[in-house]
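Quick heads-up: it's one chain on its own, the form predicted on its own, in structure tokens.
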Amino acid sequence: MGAAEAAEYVADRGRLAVYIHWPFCRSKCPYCDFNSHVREAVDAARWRAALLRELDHFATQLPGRLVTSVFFGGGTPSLMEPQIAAALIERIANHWSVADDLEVTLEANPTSSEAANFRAFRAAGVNRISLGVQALDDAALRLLGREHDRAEATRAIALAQRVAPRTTFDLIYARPGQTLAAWRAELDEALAIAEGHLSLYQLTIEKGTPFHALQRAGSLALPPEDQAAAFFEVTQDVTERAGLAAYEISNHAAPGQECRHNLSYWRYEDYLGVGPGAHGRLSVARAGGEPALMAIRNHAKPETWLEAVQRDSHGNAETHALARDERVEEMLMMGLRLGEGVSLARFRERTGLSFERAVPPARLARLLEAGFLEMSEGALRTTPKGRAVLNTLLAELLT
């Protein structure tokens, strides 16, 4: 929000979940679409001050909020110094209240130069770590463009888990050539070492990517559609059995090990994003108007965002009051991801709207009776029918 919204618009009061993005890697992984960059050098200095500038510049707009989590992610923020991490949660500290179990977490790869930073981040105030670890074959990590090895791997995770109070990793099933057997047998593996929470992601090509362009020119397959189905299934019911059932459709815990910070995105609370390429939604209140929802977005490449934030105190690329038609589509997408549902009085608080106004009841109805939809105890959910299609599922819900 620039200045003359600031002076339309004054804050609502609530809670805030605040993600912090450092867009630099190592290097490409040639499935990944994200902001991420590979640069030689980065002046830590001057990124330090920037980051620490927009928060200033958002905290003067938002005050009296609770922050209830804190995620640095990326790119890899793991390469980041260990000290603007500290600076940042510092920060936050001194500009709001903060929950008392506050969730801060860092996004880390596992090589062995970046585990050897763990304990100094868990100084600075870390207390969740969440590794991209990918795949536990060398083959399977060879062809996703990892740094890290098998055994590199499994380091990592147990020395974050002497590290932090909670840890998870991500894993990514229905590679090319990779067997039903195969992923149970993997995964198997990741349960057996995992402590309360997995994130296990069917693999996508994203256009743009290296992957992209193999699939193209024929030089990438993915497992066929009716195969990828099952994959999915069998991830759900081996993740089930052993305890960390999906709460949202490609993330898997233990009760109460959730990551509430992904949580606040899913249920469609507010959250700031400082950062390139960050996006935010708050809730703000016309002074002497209705409420209203801001969708923020900074500018995604970090020399451009860095010149915004030093000229401007910030670098938000658009920012707009998002329509009740908006707010209604991205609340069903967000929040038919999750186990739980869509909370009915959640969803008229946010759009204004009942289920009944917001989706052509006749429409809600077949899908209700098809198995794909339930509702029950306040929320609508997803069946695990209408889970194995959701893609399809919303499509049917929103157009």
Contents of the next structure:
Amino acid sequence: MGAAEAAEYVADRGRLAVYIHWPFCRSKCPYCDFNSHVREAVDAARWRAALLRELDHFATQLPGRLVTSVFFGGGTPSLMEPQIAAALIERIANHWSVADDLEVTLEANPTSSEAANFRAFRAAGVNRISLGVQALDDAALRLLGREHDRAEATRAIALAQRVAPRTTFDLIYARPGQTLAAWRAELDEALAIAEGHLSLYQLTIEKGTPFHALQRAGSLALPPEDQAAAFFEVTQDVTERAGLAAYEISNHAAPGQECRHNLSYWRYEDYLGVGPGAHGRLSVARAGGEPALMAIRNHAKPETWLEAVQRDSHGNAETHALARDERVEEMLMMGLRLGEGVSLARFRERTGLSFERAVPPARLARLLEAGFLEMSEGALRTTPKGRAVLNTLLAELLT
Amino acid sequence: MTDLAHIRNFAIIAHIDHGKSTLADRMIELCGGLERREMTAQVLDSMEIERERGITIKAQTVRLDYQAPDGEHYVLNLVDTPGHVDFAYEVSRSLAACEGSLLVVDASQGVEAQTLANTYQAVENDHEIIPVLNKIDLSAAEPERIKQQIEDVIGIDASGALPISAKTGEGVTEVLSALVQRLPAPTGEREAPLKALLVDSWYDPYLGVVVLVRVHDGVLTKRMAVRMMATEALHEIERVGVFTPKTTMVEQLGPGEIGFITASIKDVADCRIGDTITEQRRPTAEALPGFQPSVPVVFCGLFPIDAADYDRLRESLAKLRLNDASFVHDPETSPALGFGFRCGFLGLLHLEIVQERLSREFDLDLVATAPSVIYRVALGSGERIELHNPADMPDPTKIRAIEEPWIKATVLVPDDYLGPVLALCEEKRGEQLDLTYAGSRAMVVYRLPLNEVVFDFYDRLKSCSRGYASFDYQLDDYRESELVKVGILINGEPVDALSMIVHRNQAEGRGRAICLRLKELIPRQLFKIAVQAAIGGKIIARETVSAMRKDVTAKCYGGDVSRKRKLLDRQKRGKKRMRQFGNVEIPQEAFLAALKMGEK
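The form predicted on its own done, now the form predicted together with its partner chain:
After this comes the whole thing, all chains and molecules, with the earlier chain placed first.
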């Protein structure tokens, strides 16, 4: 968004979640389709300046916000010099007021070299470390192309837990060759280590990844649907009994330990994306009309983004106001992932439509009756049965 | 114009791959019809599909200028014949234009069923037949044994059979001189009123409608006013020509000659094959006997996979019909498959060829419903109807009796595979009429219901004989039979495109098979789906597609929402293509796949 059209973003209740993308990885994992890149060398000073510059650019357009969370994602932001994180956090605090309980998460790889920087990141203001462990099994870690082994990962978790007030780690399950019993054992172990939060992702094969090529060649197979369902159900059961119930499809937390930043996405609150390939959803005031919700997408290629920021102060590739039906879709897509569901009042506030008008009543009634959805206390939620088939459910609800 | 004594008209009878087209190529070369550099392999098969499949669909003619060893010049007219049973009708008219035939048999393979049938047709047309043993260059060739087989199986004298290799050219000059020495010259009166046989007609993009003729009496000239005796249409001849095989214009065609004419004829369908062409001013008293018109015997629905292609399909069918008036098409609508056409064909191969030409020449993606034959239904009311679409079957309570067409089928098979072939014929409700041996080969004659043959008989025959059995048939008669319509229901709603008419004894098996197939093909949905086969109100088979258990994106954060919305859009688009059955929606692809599997 250029300075000329300097629209003023109005507060989504004044709150703002800030995402900062560090696009570099030491190597690319064969399952990953995120915006990550391997580069021989990264000019840290240039990157620091560019990220700060884009942040400054948005700050002038988003006055008066209360920043509730900051999330360093990637790529591998733990490869970033901790001073860069410190500078960004400091700059955020200069531009906006920040919540008392500001959550600052850093995604990190559990290699020993990166773990060595945990204290420095903590000193920079990071108060939550999210580790990409992915498996507690050496053979599986090799298959997933990870640079760490099991021992290194458990040491990194222990260190993060000592250093940061809140921690979490990711695991990928239903991996090729993994049995249900093996996953159950691994999950038990993870639950014994975890402190309050876990992200558990069923392996998905994304187009354009090496795993996708293997799958097409027939040398990598995902479990058939019934078994995939069994993996998912076991995961729900075991975590719930351990007190880490799912608050989102793949995210588990003890009460109060949910990731506030990610909740902003799922609750469809305003979020700002800084860095290559970052996305934002920001409400803006429009003269005489209801506020618009802008979708902003940054240039994905690091060099393209960098040049754009140096030239224009921002790396936006696309900015457009979301149409009402797009807002309806996005809000339901995100909100129905949550255990708490979609607040009907907030739905109206965010889409400008009452729920009854946004969704064909007969379809909704049928899905409620069949036990895929439930509505109570002013919210629409998926039942556990509905959550497992959310993609189809959404198509049914929104077609 | 050539005098009668120096004309020979002949056809070549051969099984697929026995070398008919290669022999024709060699003869054209030897007679200088084309320079060597102009020869593409198999000049006669001009359609891409003919060349690829090694079969001839449209009859073609070539006029060869042959200089005999004694220095005399002869005109040899080769009239090509289609080699497949579906085109038996076209074979018969090709034969009617000639006085003799070359019977080409692969000396390593022996006589096949279609060769047999076509040879009998040639005999019926009073043809002089010259047996030719081809492929003697192959080490597996056994000319003596095959000679014996020709005598045993076909029952003609093979002592004068010519051993040749069309591939190397060996023996081909002997074939040319045998044509002159052994075939009778045509007869006819040059001074008599014009009497010419309309052998075939087709649409040529440059010439318009081209009519292939064989002159019996009189002379056909440019600008002559002619009358088609059956249709009573009047035309002025615009062009007269022959194929050498290049299109060559001539002034006139005299008795015994074969060539083509063009006139201001708009539509191929206006030319009745077998009609007699005569001069308007001085007509002949008596028409030639002509032919029975060919009628479609196999029907199926053809539907575009993309509904937007419907108009293109309609135009393409009309274009194909320009050259092939033997298939018919009428618009048809199906809730499962959308808009399409009900089409009738001369047989299964004809169906396949039309389908393939539509996809290849017109780039159309099509699905065909299961082939059906024509049933004769007698209703309780006394009314009789003909039925070729199971969807049109009246309620069983209104039906007094149903008759189905039967065929007389001839199968030639090495005796090692006789057992499975007999078992197959029995399974298909066949009645054995004859079983004879010629050496190590058996000839089996069965009466079979045509509806069994159009189902999967060819493929089964091929696999149970490892491809060694050859098959030919002719329509026999109609017989009353215990036939029922098996309907397929999805959550209680009938799927017209999948219904079929089968014998009561096979209803359950076939119904169960299609239910199982659909169970595999219908993707799981939020709700479970019942797939049933039924005769009237009675369920005879049932399968259940269980409800979906897992379909959710594992990872979805802020930046992903745009990307995941694309996934949702795809899913929504997919839903729009679905067909509603009761309270479930089935993707059209499932029906298409069910029908496609049925073809295999």
